[in-house]
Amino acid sequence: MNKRNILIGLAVILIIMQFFPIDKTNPPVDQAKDFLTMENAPVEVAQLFKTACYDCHSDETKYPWYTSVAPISWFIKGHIDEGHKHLRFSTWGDYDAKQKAHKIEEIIEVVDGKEMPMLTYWMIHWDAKISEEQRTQMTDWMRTKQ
């Protein structure tokens, strides 16, 4: 088989994916459940939140252009949907106490340990690189929610 033959089978193999997209239907969010409005949190901490965390963490994902095409847009479905079944910001309100609590560690764990955002995630959106500074901004609040 020649490489012209391979490209047009890779071709055909793209091509075809696209008639598999994601599924980018955001669920209706209760503001009122929300993480950032049950904590209170401040305006600067919301803010890194919401740019660094809430695509993958919330029912706010934002779905930019890539996302339409398949296979990128696989992988990153994967990893919202996988982000999701970790934790979800939109339904903070329906964790009981003993959840939050769990998930207040977690979060503090994994900001300080640098694995999140995650480095596929931020080599994509530069503004959701968080420094040391912010991380510990981060890491300080959620502190006080324990």
Contents of the next structure:
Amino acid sequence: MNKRNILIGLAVILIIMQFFPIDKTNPPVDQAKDFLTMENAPVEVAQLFKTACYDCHSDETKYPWYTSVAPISWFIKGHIDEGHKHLRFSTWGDYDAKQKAHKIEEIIEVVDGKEMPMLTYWMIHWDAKISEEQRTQMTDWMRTKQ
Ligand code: HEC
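Just the form predicted on its own so far, so send over the form predicted in complex with ligand HEC.
Whole complex next, starting from this chain.
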């Protein structure tokens, strides 16, 4: 196989991948069950959660153009599905009191520990790279909910 055939082969694989798009429909959102609504988040704090967390942890995911390009799209979809499993802000109202308390604890932990938002996310979304001060703003508010 020469170099040219390898390149053609790769191009064909990439093209075939495009026939397997991800599902980009968001389920309908009931704002009454939304975390920021239910917990009465101040506007600034709500904005931080929306830009840094809501793409993966809510049903208000925004899908920019590159989410249409496989295999990047599959990688992103994997994070969204996995993120939903761990924490879903849009259906916060469905968690019971014990679950809420546990999630609040985890949110403080990952924001304090700079584990979230995920590195690969803010490398692309510069607006989601939250400052030290903004992290404190988020966790200070979350602690009032404990
Ligand atoms: C790019 C998608 C993405 C973004 C953006 C994101 N997360 Fe996550 N989150 C995930 C994934 C995937 C997991 C599960 C795997 C893991 O823990 O790494 C997760 C797990 C979590 C967990 C559970 C941790 C645990 O120990 O089980 C919490 C809490 C969390 N995220 C909070 C947040 C908060 C708060 C933000 C915003 C500051 C945020 N996430 C932004 C994808 C994301």
